[in-house]
Amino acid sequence: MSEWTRPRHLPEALELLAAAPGQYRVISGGTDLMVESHLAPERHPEFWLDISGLRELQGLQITEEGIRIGAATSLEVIRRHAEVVTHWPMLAASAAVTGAPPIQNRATLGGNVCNASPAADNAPVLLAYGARLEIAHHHGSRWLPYMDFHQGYRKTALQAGELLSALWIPYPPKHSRGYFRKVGTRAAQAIAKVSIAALIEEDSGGMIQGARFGMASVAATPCTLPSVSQYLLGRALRDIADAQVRQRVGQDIAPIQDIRSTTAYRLEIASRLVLEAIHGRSESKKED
């Protein structure tokens, strides 16, 4: 029989984790873990640590530098938040396509990150926006760029006794444009075959000053496109060769073939989406 523990506040939760490293399975919204426990009961943990009631992990705070989002904040709250919609519209869009509304009411942004699925819906957006993670432990906290969080398939940088407490996202550059797209088998409630978020910064002359990409379902982890970003830097849109972009996309990602799609399809669609993002042909589409 499983043991269920609900700490009253964050320090108590961190004390429990420190006292028994690796013993507890942390749960908040539980939208993924409950499915996993049903489909794979042999992986059902003996000890659960329920952090859904910790107020320190909930809510959004706007600062001069950006936004701080508590790890246990629901996707429903995030997608409807006026400041998110205005300043971080790609995050509002990705939260809106993470499952159906009942899922969004329970699922949390921190849970979507820590579940560490290669197809996580919000991961590309967090990578494109350059998010940082606040990771709490018994003796304090540490900061980690989100791009360093995923270290392998379903493997994260969280150490024993640590808990993701918040995500911090800076304001996008003033002269930047965002692009988000999720490609699935249907218009809603689909696991992404390929998804992408991009933040392209241009100067007044149309020269690219910065380009950050995030992708999911194209590698063992959510990933960036460093070769593509490097190629674009300092180039005007008219000077970008699509063939060069496609070549670099192939260097940056390693799609697998599975029940949802083939390797060739994922590579082709990923290349097309990157080119759409660069040339601004279409923005903030949610699903196909």
Ligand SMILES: Cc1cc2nc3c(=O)[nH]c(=O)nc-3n(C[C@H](O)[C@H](O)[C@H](O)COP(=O)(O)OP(=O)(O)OC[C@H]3O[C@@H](n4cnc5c(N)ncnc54)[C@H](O)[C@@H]3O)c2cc1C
Given for the second form:
Amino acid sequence: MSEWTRPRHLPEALELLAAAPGQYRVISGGTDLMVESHLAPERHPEFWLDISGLRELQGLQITEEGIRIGAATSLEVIRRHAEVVTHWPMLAASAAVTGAPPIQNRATLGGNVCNASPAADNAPVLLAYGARLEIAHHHGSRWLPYMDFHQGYRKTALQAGELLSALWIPYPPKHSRGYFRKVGTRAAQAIAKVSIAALIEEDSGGMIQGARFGMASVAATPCTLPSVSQYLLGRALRDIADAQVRQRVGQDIAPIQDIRSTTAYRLEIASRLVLEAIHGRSESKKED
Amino acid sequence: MSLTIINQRRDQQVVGPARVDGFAKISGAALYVDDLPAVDALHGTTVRTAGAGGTLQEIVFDPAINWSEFVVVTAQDIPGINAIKLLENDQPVLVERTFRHAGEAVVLLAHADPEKLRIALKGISLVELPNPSPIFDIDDALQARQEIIPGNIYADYLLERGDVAAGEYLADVVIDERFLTPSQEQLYIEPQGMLAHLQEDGSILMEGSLQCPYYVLDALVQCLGMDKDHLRVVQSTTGGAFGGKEDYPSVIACHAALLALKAGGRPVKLIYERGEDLRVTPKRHPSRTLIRLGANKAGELQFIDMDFAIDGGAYRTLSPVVLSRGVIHAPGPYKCPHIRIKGRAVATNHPPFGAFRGFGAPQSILAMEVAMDRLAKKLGMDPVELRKKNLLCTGDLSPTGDVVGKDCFAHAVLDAALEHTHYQQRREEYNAWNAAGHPTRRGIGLATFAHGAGFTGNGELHLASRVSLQALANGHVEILCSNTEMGQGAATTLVQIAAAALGLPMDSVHLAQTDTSRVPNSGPTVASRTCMVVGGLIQKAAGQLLQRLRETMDLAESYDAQSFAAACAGLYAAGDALVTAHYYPPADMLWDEQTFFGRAYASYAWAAYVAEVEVDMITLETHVIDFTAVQEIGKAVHPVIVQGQIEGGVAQGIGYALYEDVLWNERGVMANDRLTNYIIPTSADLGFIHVVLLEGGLGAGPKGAKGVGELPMDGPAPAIVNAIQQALNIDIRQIPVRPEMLLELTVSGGN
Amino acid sequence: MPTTMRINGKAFQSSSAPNARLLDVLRNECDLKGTKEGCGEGECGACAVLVNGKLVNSCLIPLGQMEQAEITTVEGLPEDSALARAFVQCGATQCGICTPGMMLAATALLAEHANPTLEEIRWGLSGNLCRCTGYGRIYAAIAQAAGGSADV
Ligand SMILES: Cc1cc2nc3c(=O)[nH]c(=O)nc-3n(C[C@H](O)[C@H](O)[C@H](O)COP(=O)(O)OP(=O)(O)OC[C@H]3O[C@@H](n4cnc5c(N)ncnc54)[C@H](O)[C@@H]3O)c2cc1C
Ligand code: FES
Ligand code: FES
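Complement to the form predicted alone: the form predicted together with this ligand:
Zooming out: every chain and molecule, the one shown earlier first.
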């Protein structure tokens, strides 16, 4: 018989976690965990910490620099949020293509990130927007660029006793454009074979001032494309050699063959999507 | 020729009487097997072999578990014959020593607590001496370096008309192709299951999700060594089947019954979880087809030469029948003087493959229809023109050598399809679109085909189906037959046919629950035979009932409900209110199943399907933007049901063409055994499916009706493949057409 | 500690373990067999119910999260409604195993969009698999229930 605790406030939860580090299994929307415990009932945890009742982890707040999204906010709330739709359309789009409506009604953004699937649909967008994580511990909070969160296949920077409490996303720079696309096995209820988000900033002369990419399903973790970004910096669109971009995509990702797709497909499509993102042929394209 | 066109336009509300099972299903009141009340029931589970064939050395029971708490069944407990009754007794109910595939049942367990059962399942280990070189590939099986059965061949058929060598001599253009199709999972949303009750008198009541109650009954008779009078099979509401619940329910029923025999009177529920259902139950046969077509310069077919092989899996089950259907349908609705179709069903170490909508025909039709487009391309001819030159007409000789009668609408369906889709105009628009350098390419493709309804040739004769009508004292009439409703609308259609024949409102006619203790054997619910054959029998029985009412109860020539009821009451009181109709084949049904010569089916239904696709040139994902199914079905008994059948079948066909692929692990077990990675289309994936029905009124069923349900599975895949080939100017030889494959084809093909 | 919730408008207290699936509580404790299990992993929607008006898959919901929740199963929908009639008339149900989930998905959809477009309908049902119908008759039924012409 397992034990279930559903605290109302964050400090209470953190205290429990600190008192018994590593003992509790944190559950939020449960859309990953309930599947896992159905498929592998023997791995059923003994102590559950249900964070769905924590007020501090719910909702979205606009600040001067950007938006704070409580880790336990559902994707459905996020994708409908007017400010998100206006200022972070890629996040609205990625939340809207995660699973299907009944999943989005339960699944949380924090859960998507902490579950640390290499295919997490909202990860690329968070990487491209340069999100930061607010990680709470009984002794206080710390900040971590989301870029540094995934440390290996299903390994994150979360330590025993810690909870992800919120995600912070800055406003995108004024002259930036976004590109998001998920390539799944089908239009809904699909795990990504490749997905990408990009935020590209150009000056008035068409020179690239900044380019941030996030990709999923092309490596052991959701990842950025550091060498592509570096190559683009300070270049005008017309000076970009597609072959150079492709080569750097090859350096930055490490796709595998699995039940859903092939290495060759992932590599090629990743390159094509990166080029499409750079050349700006489409904005926040949603698969449907 | 009179043809009625029912154009199911999107903006028109098609109507028909409400489904008789509609309300119960919509309110959640309909009881499926897992919903049946079963006081004190035990849950059953199955211990299965791990290796892809081999020898079972020992069954080890963990001594730490108190096994006396469990009902445990092994092969030793089988009172009758340890074989599942089908065409051949090769498949054991429970493995005793040798086995042929991973996932064969060895031990059955039951307990009241599912949690304990789960733990106990881990407490049983099987010591297996595995088969060192299992066979999973059709051509490997044919080479027969290892043999599962002699030559690895379950069935070997030859359909031969004329002389292919002579045809080769006459052909100016020849194409030579090899096509592969994957296995496909039926994916009924209700997993399989049975509930067995041992009654106080020692008889067994079996309730469950099934298509063919008499198959289950026969299997129980053989396995339990009991006589029919002590066995009763009742169908519970069945949550989809599509062929998948034709033979396998016999296996689960035998297992559940064996457990029930030892469960001390407690009912036993054996319900599969999705993963188990996916791993062990039969699916569509994978196929490999070598095909050569030859035509003269004018585009007239000179020969069709096909080597069609299907993977039957580890036991024979229904493979010979599936193969025979694949062979008969292989040459398509075309006239051709020289035809040779060699068909073989081979043994491999996969779990046995089984029935799935279309039954072998989707595989061979895919090869034929894609090859036709290849031939057209080589001839420099439009695929439509090539088909028009070769489609059968009344008076032509069919591929099986009989003269095609009036009931031939091959040209009519094609013409209707071209008109409805504005085919030529679309084709030009898409060519222009593709030339304009858009980020997508578009194509339009078609398939023309026919499908026989009912059992092949003498099959119906062997079945000797019977249907009864029981008049009740209140003037209502009950239909007694063994045909099952599994979503396809049989209950409604049969009631409608009876009501029309008796001149009664539909709510005075009831379809009795499918219960072998009450209903006669009217044959299995397969092969699109229910409406046509069973419906025909109902009509006949209705005639008999009316005649009896007139002769013995003086029912007038024209009557109202009241006088009908009075006559029924009289008949009922006299104990003479049951009539039974027997099947007799049409007089001109001559069919030789050895040589595939003669008239294979009482009726063929005709179809032309058109797919319009768009391929994303970055990701190579294909989207079906429009789909038109034109089908001549004799008579649409219930247009809404017919339309639903066609739309649903087309959706499965779109899945077959683009997404669905059973992948195998190294032991020959389905590797993508979850709904998250066996991909069927969701509503977000499906565009419009337009259904256009043609009624020629010449089918062998009531009012000229024919079978409907299988054609929609035959046509979508070739139509879609042909559309994609046209869009991308590539040659496709395999389905599903996944983006990964298109990438290989477009990159290596220098496209 | 027992969990208290309202199911189809009636208070209900369950003493199952908090990690029990809502699906099992509904089926086994409440004998509400209209909620079906098609996969047990959130993919098919056969187990769909409304929790506080939102469409969710009950196989993914631990009982522990249902304290004070308002749950609607297919048995809690009105027996006679425009939606139910449209489902019967349009042929939106075939084998029926997906139908309870579809009815709830349709209910949630219509609550949000009184006059849904075809795109909204297709997306609204995309978490509910149907293998029988190809969805066409279901689209038609929802459009009809919304009072529109069945322009699908
Ligand atoms: C049918 C189906 C379809 C799906 N489709 C998609 C899809 O298209 N794309 C996609 O990306 N995902 C998909 N998912 C996966 C899942 O829905 C998402 O990953 C979801 O966002 C997880 O959120 P949750 O709140 O439900 O997580 P939970 O299951 O509650 O938790 C997931 C993991 O994160 C941990 N965790 C959760 N919150 C915190 C926190 N605040 N701090 C620390 N640890 C935490 C948990 O301990 C657990 O390890 C799908 C799942 C299902 C069942
Ligand atoms: S059973 Fe819950 S989604 Fe399939
Ligand atoms: S009606 Fe059978 S699955 Fe939808």
